[in-house]
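Next comes just one chain, in structure tokens: the form predicted alone.
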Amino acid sequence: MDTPVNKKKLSLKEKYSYLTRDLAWEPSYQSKEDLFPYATYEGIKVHDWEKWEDPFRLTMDAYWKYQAEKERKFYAIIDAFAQNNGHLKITDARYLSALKIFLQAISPGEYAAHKGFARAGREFPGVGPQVACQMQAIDEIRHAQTQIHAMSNYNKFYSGFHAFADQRDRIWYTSVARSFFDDAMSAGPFEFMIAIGFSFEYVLTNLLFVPFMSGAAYNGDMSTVTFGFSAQSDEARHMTLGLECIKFMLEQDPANVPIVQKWIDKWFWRGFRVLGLVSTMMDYMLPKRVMSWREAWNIYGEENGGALFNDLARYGIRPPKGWADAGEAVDHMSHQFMLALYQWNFGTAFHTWIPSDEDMEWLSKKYPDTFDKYYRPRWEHIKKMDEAGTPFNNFGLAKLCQTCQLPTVFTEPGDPSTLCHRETEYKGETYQFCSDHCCDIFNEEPEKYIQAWLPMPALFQDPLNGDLEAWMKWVSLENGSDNGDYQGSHDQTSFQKWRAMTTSN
């Protein structure tokens, strides 16, 4: 009889080795690049694979063990949540409608992020990112599925929340984050993880997860909180793999590094532009603030992303571009971008409202240089053209920029009185843009721009041609209930019955 050997456990690298990097294999009837043709696509050179490391070293069978934890306690607390009528427990209705931006805007990137990470995966050559790719996909439909989830509790009882998939392509304000996505979408895989894996989640994550997540626990919503630190944890290693691609990609060869620059340059910008929309969530939809939208970049922004790109500077990489332009922007961006929502908020899934004196003053507090002097002498004369009876709407169709697609109401760098507006030609057509930047970025690839939907123009094309109450019903409005100002609002004079109820009781 034989005598039994215990087997040595497998060390960590070795586990991880054996799953990952051992499950590839050398084509034999096709070649290498008949079976990765964007792997160069790009002008990217890969030199060896094999240098790709994931700190992490997550094998499949952890990260389903992981997840599944994970969802048994988010899946607890939310019907926890339903059961003891939460949306009562929120300070206030007005909340809500930073939770219509978010599921409008931010939960369909998710998932288009999933699809992007999928077709990633695929078309690197090495088994590492192969690997890294397939678990962010999965984390990324899990996020867009855990966030509708944890909302849809809030579409029983208040209104706007009922077609956030249609109205993700068809209203002005949400086309930027979608156009954003599709932009990273029919990039090269290189690009796209630049786009999303460093940019958005490296560099501009923070500033969307953790500020607008301790809001949601500040003003009382245990669902919004529970998906947004669930995805937290995720967001760590999407970071970490984000992180870990451009340094893969600037020490394989030296001549990544202009490729490299160039696309660090053009996501910064397309990401800041689409944060402008989680500025005004934070400044003015908030009942109670954590902090402003300023002293949330000076953490996550120039602190962190100065770190980051002072640690890149070894590798020749330099800060973006738009990185000056981006810290003056942040005292007024949104302020500008609340006004442009409130005069056009017929044409929103969500309430706007004038702020009150309490509000004005904390902004005041919160950005003393600009508030006073640029901001405020307009909401008082929008408040008092509201007690005369003529509040103020703006019934003209916004110039809207070809890259970001945001209307053009930003101002001048170094000048806040003055409207931003560039614009350019290209095959006998003229461009409009909000800003240098998205300027320059047309200017790189104008025949991928030129082809943007633009959600203004498709008003005056068919089926719709300019008819306003054919566009409401096109984009899931009900004119009064799901839009306008909130002060009589459903959601206002409902959350305030509904919890006189409960408190009487």
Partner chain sequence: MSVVSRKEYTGVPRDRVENFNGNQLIYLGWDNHLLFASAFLLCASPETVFRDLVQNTVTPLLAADPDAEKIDWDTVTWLKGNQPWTPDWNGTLAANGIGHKALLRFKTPSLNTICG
Contents of the next structure:
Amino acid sequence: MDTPVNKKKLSLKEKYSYLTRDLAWEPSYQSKEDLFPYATYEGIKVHDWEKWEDPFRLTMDAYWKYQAEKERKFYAIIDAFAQNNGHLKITDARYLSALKIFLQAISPGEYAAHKGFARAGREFPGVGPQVACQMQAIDEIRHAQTQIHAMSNYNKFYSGFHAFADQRDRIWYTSVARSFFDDAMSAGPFEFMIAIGFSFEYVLTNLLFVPFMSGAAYNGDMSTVTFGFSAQSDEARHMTLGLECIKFMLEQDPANVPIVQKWIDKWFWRGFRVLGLVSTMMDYMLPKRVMSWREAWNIYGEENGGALFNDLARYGIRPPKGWADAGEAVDHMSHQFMLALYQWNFGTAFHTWIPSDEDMEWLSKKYPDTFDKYYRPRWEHIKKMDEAGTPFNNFGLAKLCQTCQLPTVFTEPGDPSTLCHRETEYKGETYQFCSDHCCDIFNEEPEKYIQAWLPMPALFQDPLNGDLEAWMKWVSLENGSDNGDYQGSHDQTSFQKWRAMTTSN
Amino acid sequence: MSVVSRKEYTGVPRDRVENFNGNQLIYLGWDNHLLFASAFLLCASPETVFRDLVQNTVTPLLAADPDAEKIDWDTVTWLKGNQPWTPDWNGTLAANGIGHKALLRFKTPSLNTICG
Amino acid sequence: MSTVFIAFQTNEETRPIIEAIELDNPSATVHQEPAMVKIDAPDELVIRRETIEEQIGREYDLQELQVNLITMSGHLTEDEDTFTLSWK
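Output block for the form predicted in complex with its partner chain, input the form predicted alone:
Then the entire complex follows, led off by the chain already shown.
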């Protein structure tokens, strides 16, 4: 008989220390500066990387175990969804527009985040953040893959799903998300962490995933609920990393506080602009709605963000500069966006529609101070035009914001009937903006933003030179199938036909 | 402010006027007429006469708004670069000082059928 | 007072966990939403391994929570026995 070995189980703290901290080493034949050349130039002072605490204390062995379990659950459901014609269980094919926007604008963002975290993990000199960033990099690529995989089922039956990668790069309404991630990835590692880890993951991601995935569940879309919640199970860890990172920076040196504050101001606003698309999905595109964008903002923006910034006040951090303007814009943005998407729907790879009387009742109940006064009259007029056989298309194209790259559809703070225009001049060139905050962001780093590739001006340069048909080909938009009004679309007729077949022969 | 960087950082603007084959961009908006979600993006030669731009390019774009046919262009007030401005209707864009990517806005205070 | 919260997917694995949380946090409010359960609590919420083990009748590793976690808010402190969210 063997001598019994006293197998003492390691505590979580010890295990984390062995499998994380002890993986680090001191360089012997290269200097630390050469090994981590991007660690200091942003001006963030770090005195002791050992102070970095990962509250989850997750080690790689446990990480793989839990991630594998998530994947097994995910693919079991995706298979069942495909085998049982899950696509016919959704409330209505209008719902698919929300998914198409998600696939074209948000899923590629997951891939961009993957690249960003892979790089941040390499550039941080501390082993704590290196390991955490490595895990998040793997999470993010998993999110991109599972989302694309889940939505590929819809691509077998419906339009608008077939060219998301081209559309991510080339079409106009996705450039807000693309430029957001390009901006973050071309910043240093600390700014990247504030941009994605803190502002996006901690302050804003709940607004994207939680109500949206609940909405998917409410609308019978089992596959989206599954990828959403599978991704979201990683988010709690990402949010914790973002919060940990900001606390670490603020505690390391008081000189870091103003730098971090500037980044919070910038990245809150940039993220808020990206979320504009989500507001429209929630208020207009879900046939059955869980809550309004305003209600989601109250819970996840106002209340949760309020608690967070209350807490950070002890470091001398105040809420982001655009916070109050954002709170006011919440009652307007979904309507402004949907009206814009509708009038330019000849150029969207998803369908839009005029809200029904019932939809408008709901909107007016959820937005008692703004919908009837400002937005219902526009929809009623558009409806009249449609009924007269002259549906409204705006072929004027749009003025875009140099910073967020969205069409400048937003109104002046305090004056919802006047569009907000801001303009600045830099080195003899004129630049246009949607808001004070986007203009301020430009003025902080003009050399960066003058390089923005704006999709509308690009349409009038070589090789397209204003040719709308050539543009459609270039963005892989199938005219008459991917775009236009939902009424009369292939999606509408196919869905109705197939759905009828599920209940009779 | 400048970009914080490890070495000298110089950007190249993507939308310089040279890239538009002799044309330029003009942005034009009708204040308080939000049926049109944003100011229009127009592309025209700097030699275009201002009256032609308004009559041939802008007017058709405005037709969807019921106020469009009631516009009295003689009494319309203008902003250029968000500052008060008076156009020379017979002058070219260049002669009017309307540069590449300039923003023009006009106001018709008595007309507000859809957006009050 | 600031609210902390945690949200889980609605499924058979999380049902006893949510019951354990309710036992340990009398001031918590449980919201049943489509496909998810969100639990709010004033200032602090504690999840105890032992209470979960009593509910499910087997050993439990608190890191298993991550499989069904949707989101949370507040500072996290975690060890073998407790998973605590707080605004402190």
